[in-house]
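Take a look at this one chain, the form predicted alone, written out in structure tokens.
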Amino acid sequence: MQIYNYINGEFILPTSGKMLDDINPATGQIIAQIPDSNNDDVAKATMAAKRALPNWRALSKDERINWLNKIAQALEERSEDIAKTESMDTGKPIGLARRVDAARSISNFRFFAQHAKQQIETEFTMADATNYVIRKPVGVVGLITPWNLPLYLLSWKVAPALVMGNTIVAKPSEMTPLTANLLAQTLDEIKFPKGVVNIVHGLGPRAGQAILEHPDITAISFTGGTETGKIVARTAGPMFKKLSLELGGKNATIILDDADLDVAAKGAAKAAFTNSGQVCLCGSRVLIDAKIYDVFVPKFIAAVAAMKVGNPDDESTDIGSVISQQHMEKVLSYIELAKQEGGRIAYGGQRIIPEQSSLCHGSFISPTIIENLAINSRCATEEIFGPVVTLHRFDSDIQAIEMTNSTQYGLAGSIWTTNTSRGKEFAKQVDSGILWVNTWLHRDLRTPFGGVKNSGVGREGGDWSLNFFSELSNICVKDD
């Protein structure tokens, strides 16, 4: 498969003519070639977006909402194609790709269409004047998205950017480019206005950096690793671009002594190993009250052991491959480090080679549970971003809160208890952007999404996304 950049409504080769290989991580096979884009390609895309901006922002909000609904409908007609493509490109199970990636990619467009429609213009009345708060488009915005939830997270940014009247230069991950290309094909098929959405493929240090540096791109929305986020901030900050950074996490799953242990074990397993642990919200540290530790851990291990690892095409598979051979080696190196740090492998801990010959070169790792590590060990504080969790005992809620807050990250977490008031009070003391009580990844798209500390800057979701992709202006009108 040959993938091209999508610039000004046309599919074109990169200026350099150079291409990159896209590899299916479950098979190790090359499945596509994509552009190795550079400054020239980003400049073309930005020029197209800049030229398209006046006409797009001149549309009424209702007209832009209609376009979002058209995109959602067109994607829904290709939902199975989205799921199969995402599964092939990422190595995730087809069932997960249907349930999460395809479904959410479609619903993101519908949600922001509906949410924008419900907006009410804000007014502040004074004794002798009225203030009207209005939203204007930011302009040309740069969207840089990761490989773990490719179209899901791209659509999460594209939809609010479009509905607020902006035009777009987007760079999907070079490791998972196929559904971004599918989105481009969909836009082309519905005759979406040319130049409004431009997709440039390539590497972060070249194509991504060119987006950050381009003076006509006035806002950057980035989702990815914390170290890359530092580069984004260092580049875009001095240019006074608007910045939204959704970065890494080292999230805790906290099992209090009054939890329903059967429910909590299944919830903790889901939080730890969904998408092979490659979700920024995954609970990679499981903190367990010492009073119930010896009862809970066997239940947790049993819940993890019940998960099937293997062929992403198999409807019964729960855990597919990790994203690449390189990432597999990184995750395995952390498992070895855990042993050196005094950890004990309670379950898993090794590469898996499936029986199917087509998968023998795939990047499969057993879900891994590690005990006996110190809470400040590297494996318990650094983001591994793979199917690895560490287990830790605590003796009191106060100690559990201290342990939960002991990392540089603060993105998400979950608390398991039969006393929801206790769970809510516990959550209030955690330094984190998102906390769940007795559930995980239960999302209301109207709520703020984002982290504190090294987990990011800013919030996405609902009004927070619409505000980011807007410039808020106040018009004060003096009464006659």
The other form holds:
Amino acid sequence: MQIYNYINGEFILPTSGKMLDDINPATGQIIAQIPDSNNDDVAKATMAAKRALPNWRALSKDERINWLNKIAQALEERSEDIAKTESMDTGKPIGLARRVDAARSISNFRFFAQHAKQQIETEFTMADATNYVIRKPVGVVGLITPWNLPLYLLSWKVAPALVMGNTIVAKPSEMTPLTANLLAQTLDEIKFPKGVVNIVHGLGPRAGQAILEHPDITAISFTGGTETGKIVARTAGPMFKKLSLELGGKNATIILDDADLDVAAKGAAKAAFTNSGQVCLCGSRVLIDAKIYDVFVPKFIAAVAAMKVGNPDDESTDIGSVISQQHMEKVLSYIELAKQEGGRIAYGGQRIIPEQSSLCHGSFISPTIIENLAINSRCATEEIFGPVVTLHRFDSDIQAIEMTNSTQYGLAGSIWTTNTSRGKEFAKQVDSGILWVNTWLHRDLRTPFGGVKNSGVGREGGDWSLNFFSELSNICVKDD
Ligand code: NAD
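The block above covers the form predicted alone; next, return the form predicted together with ligand NAD.
Below is the entire complex, every chain and molecule, led by the chain shown above.
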């Protein structure tokens, strides 16, 4: 398979003619060739987006909402294709790709269509004048997304950007470009206005950096790692671009002494190992009250042992491969580091080679549970972004809060207790953007999503996304 950039409604090769390999990490096979785009391609895409802007922003909001619903409908018709493609590109289980990736990519368009409809225009009346607060699009916006939830995260930005009247230059991760290409094909099929959405494929430091640096791109919405986020901020900040940064995490799952331990063990296992631990919200540190530690841990290990690792095509698989061989090596190196740091492997700890011969070169790792590490060890503070969780004891809620807040990150976390008031009080003291009590990854798309500290700047979701993708103007009209 060969995929192309989607610029001004045309599928075109990159200017340089150079292509990159896209690999299925479950098989190690090359599945596609993708453009290795550069400044010239980004310039073309930006020019197309700039030309398309006046007509797109001139549509009524209702007309743009209709387009979002059309996109959702067209994606829904190919939802199985999205799920299969996402599973093949990422190595994630097909069931997860259906339930999470395909379903959410479609619902992102439906949600923002609905949500934008309900947006209230603000007015401030004075004794002799009225202030009308109106929203204008920001202009041409740059959207840069990671590989863990490819179309899910891209559509989470595309939908609100479009509905607010912006035009787009997007760069999906070079490791998972295929569903962005499906989106381009879908737009082409429904005869979506040319140039409004442009997709440029390629490497971050080349194609991504060109988006950051282009003077006609006035806002950047970036989701990815914290180190890349620093480059984004460093480049786009001095150009006064509007910036949204959704970055890494090292989230805690906190088991209080009054938790229902069976429920908490299953919840903590899901929080740690969904998508092979490759969700920014994954709970990769489990903090457990010392009073229940010895009862909880065997239940947690049993819940993890019940997870089936292997063939992503198998409906019953819970954990597929990690994103690449390079990433597998990084995750395995952290497991080795944990041993050097005094950690004890309570479960897993190694690469898995599934029985199917087609998967023998795949990047599969057993879900891994590590005990006995200091809370400030590297494995317990750095984002591993793989199927590895560290367990820690605490003696009091105060100590648990200190431990929870002890990393550079502040994205999410979950607290498990039978006393929800206690859970809520605990949550108020945690420095992070999202806290769940007795659940994990339970999402209402109207709520703010984002992190504090090195997990990012700004919020996405509901009104926050609509605000980011619009500029407010206050028009003050003096009474006659
Ligand atoms: P990454 O930072 O390596 O890449 C993200 C995107 O940025 C990719 O498209 C990449 O090509 C691009 N990029 C890389 N260098 C660039 C540069 N110099 N200029 C512009 N673009 C550049 O991240 P990743 O490995 O793809 O994804 C994993 C990371 O994403 C983890 O840290 C995870 O926590 C984070 N993440 C965060 C959220 C969130 O909502 N907070 C969601 C998902 C993933």
